[in-house]
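Form predicted alone, single chain, as C-alpha cells, below.
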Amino acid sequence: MPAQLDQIIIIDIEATCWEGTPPPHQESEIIEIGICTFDIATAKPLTKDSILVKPERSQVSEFCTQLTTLTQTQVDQGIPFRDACALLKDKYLSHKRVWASYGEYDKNQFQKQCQSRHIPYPFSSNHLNIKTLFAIVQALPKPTGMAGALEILNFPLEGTHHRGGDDAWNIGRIFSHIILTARN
C-alpha cells in the first residue's frame, strides 16, 4: 500500500534504562512515545503529543528518572504497550504514513518490543532516519545527536531534553530545516 503523503509522524521514545546493565529479570522497554505530526506541504511541525506506557518487565530506575524526569508513579498511570501501538495506528495512521525518528534506536526498540510481546508492528515500512539526513545535508564527518544538531542550527532546545513529546517536536524543527533547505 502506498504511503499517505500529507503528514509524516515523527517519533521519539524514552525507555527504562540504568547506569550499567539492567538488574536481573528486567529489560529496557518503552515508557514514553513522543509524537510530532509534521505537515509535508508547509514543512512545519503541527502538533506534539506524548503517550505514557506502563512498563511490564522493568521498573524506572533513579538514573532513568534523572535522565527523563519520568517516575515509576507517572508511568504506572500509562497505558499498556499494546494499547499504545493501537493508538498510534488509530489516531495517527502510523501504519499508512511515512514516519521518522532521530537515528535507528526508536525503530529497533519498537521492532524488538513488538516481536517479544507478539504485537503487530504499528508503523509502515517507510521510515526516515533524520539523524543521517541531517549529517548528509550538513556535510558532517559523522552524525551528531539531536542536541548537537540544534546547536549547529542555532536553535534553542524547546521543552525538556529526553522527554518524548519535546524531543519529537525538536526533531520536527530539525526536519523542517532539512526540507526547507532542500526546497530552496
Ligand code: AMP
Second form
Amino acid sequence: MPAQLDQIIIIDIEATCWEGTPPPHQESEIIEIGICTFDIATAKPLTKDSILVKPERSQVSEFCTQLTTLTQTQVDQGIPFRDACALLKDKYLSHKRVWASYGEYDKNQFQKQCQSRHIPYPFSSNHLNIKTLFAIVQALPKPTGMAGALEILNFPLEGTHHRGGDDAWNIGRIFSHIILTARN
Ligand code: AMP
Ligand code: MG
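What about the form predicted in complex with the named molecule, after the form predicted alone?
Below is the entire complex, every chain and molecule, led by the chain shown above.
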C-alpha cells in the first residue's frame, strides 16, 4: 500500500524508568505517547497531542517523575496500551502514513511491547529516523540528542523536555528545518 503523503506522524514516547536496571518483576513500559502531526505541503508541524498510558507491569519511580514530571497518579488516569494503539490508527491513520521519531528507541519499544502483549503494531513499516537524518544533513561526526539538535539550530526548547507531546513538537520543528532547507 503506498503511504498517504499528506502528513507525517512524529512520535515520542516516555516510559517507566529507573536509574539503573529495572527492579525485580518490573519492566520498562510506555506511559506517554506524544504525537505531532507534520504537514508535508508546508513542511510545518501542525498539531500536538499526548496520550497517557496506564502501565500494567511497572510503577512510575521517583527517578522517572524527576525525569519526565509524570507521576503514578497521572498515568493511573491513562488508557490501556491496547486502546492507545487503536487510537493511533483511528485518529491519526498511523498504519497508513509515514511516521518518524528521533532515534530508533520509540520504534523498538513499540515493537517489543506490541509483540509481548499480542497487540497489533499500529504503525506502517515506513519509519524515518530524524536523529540520523539530522546528523547527515549537518555533517555531524556523530548523532546528537534532541536538545543538542535544537541548540545547533539556535531554537529554544519549547515546553517541557522529556514530555512526549512537547518532545514530539520540538522534533517537528527540527524536521521542518531539515525539509525547508532541502526545498530551498
Ligand atoms: P526522552 O524521549 O528523551 O524523553 O526519553 C524517552 C524515555 O527514555 C524516558 O521516558 C525514559 O524511559 C528513558 N530515558 C531517557 N533518558 C533517560 C535517563 N537519563 N535514564 C533513564 N532512562 C531514560
Ligand atoms: Mg521524550
